[in-house]
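The data below hold one chain only, encoded as structure tokens and taken in the form predicted on its own.
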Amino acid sequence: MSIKIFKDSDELSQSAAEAFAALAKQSIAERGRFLVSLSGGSTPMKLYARLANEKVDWAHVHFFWGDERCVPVDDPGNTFGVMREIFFDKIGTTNIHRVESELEPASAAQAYAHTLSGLAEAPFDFPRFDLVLLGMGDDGHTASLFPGSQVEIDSATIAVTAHYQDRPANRVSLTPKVFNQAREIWFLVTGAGKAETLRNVIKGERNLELYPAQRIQPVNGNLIWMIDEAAGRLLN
């Protein structure tokens, strides 16, 4: 595991879009395409934007999502209807992989296992993803893996139905299963409010059922948190 701490936002956000080039460019040379699944959230969509103005073989890339809500794509929850906008119309991809969103979660966890199968790479039935982008909430959940929700599950994606904070969560998520396979897991946090469960998620003990971020440890590859110096100020 590697800490790297920008002074803000952008700063970072334009660090991760370099670091993101070049691991894509490595990946496709060495293994002919570059599997990423991406993030939501206000920090990731920065990102985004300045993905669109970096030099990368974009025919050679493939964009999975590591969770999303079952809304329809012009709901301005859904992930990947937000980042058309920002990002895939810039690009002109075709490779991606989206969440079926507007079927109910336990078809749409089912309807992705089987889009993840379609690259998979033995002995798994999901893709080693190049990268994994997740987010941290203030609480400690990543992706749609939130505090108190079952810790070993052995699919690849499930159905996230569960009221959280007294909302319902309709959502679809990928798993520490898939996840910790990735060659490479970028977690990007930042903001002050971030700070004290950034700093129990990383130096704290270990409680992976209060802090799901915790579950993300890949097997054998990279862990890098990327976080801006306000979320890091408490891990002196």
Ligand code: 6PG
Given for the second form:
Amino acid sequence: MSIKIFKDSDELSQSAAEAFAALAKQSIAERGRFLVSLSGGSTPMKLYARLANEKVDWAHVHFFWGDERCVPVDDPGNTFGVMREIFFDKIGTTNIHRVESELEPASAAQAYAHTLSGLAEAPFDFPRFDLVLLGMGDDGHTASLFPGSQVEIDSATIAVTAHYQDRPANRVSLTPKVFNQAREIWFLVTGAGKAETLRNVIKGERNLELYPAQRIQPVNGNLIWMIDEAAGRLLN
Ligand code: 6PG
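Alright, leaving the form predicted on its own aside, put up the form predicted together with the named molecule.
Below is the whole assembly, all chains and molecules, this chain first.
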């Protein structure tokens, strides 16, 4: 696990966009494809906007989501819908494996698990992601794995109902079973409001129920925390 501290979210987003492009190039050269699981929330939006300007062989990049809110695509709470405008429409990709958020959560979770199985790599029934992007809420959640939720989850996807800020409550999330098989996992965390939780997650005692972000422990991959100075002010 490593921590990269940036002056602010602009510097973090630019660096992450360049690192994304480099990793995609390496993955495509080695395996002919780059499988990425995207995060929702506000933090990564600057990264997504900057990524559209990077030179990447998008035809070999496959996009998934670590979680999605179960609202129609044109709802402002739908991450895919927001990204379509700031990113996908600019790069013209078709390799989009979105959560069918218009379905009931349980059906959407089942359908998403089937989508994952379509690019599965033995011995799993889901792909080994080349990159997973994650955020962290000020309550220590990540994706749609919230405090107090079931820690041991055997399925690849789950339907979740959770209330966080003013965001849609019904969601589908990938589970640590999938996340932790990734080659690279990047947490993007910014803002002073997350500093205490970030210290507890990274430096504090393990408490997987209280701090779901601690459930992210790559089995055979790299975990990088990309944070700004404000979020990291309590770490040293
Ligand atoms: C979502 C995300 C969620 C997000 C955190 C942080 O769909 O909302 O997957 O886990 O990453 O809530 O959100 P911010 O970046 O907006 O602080």
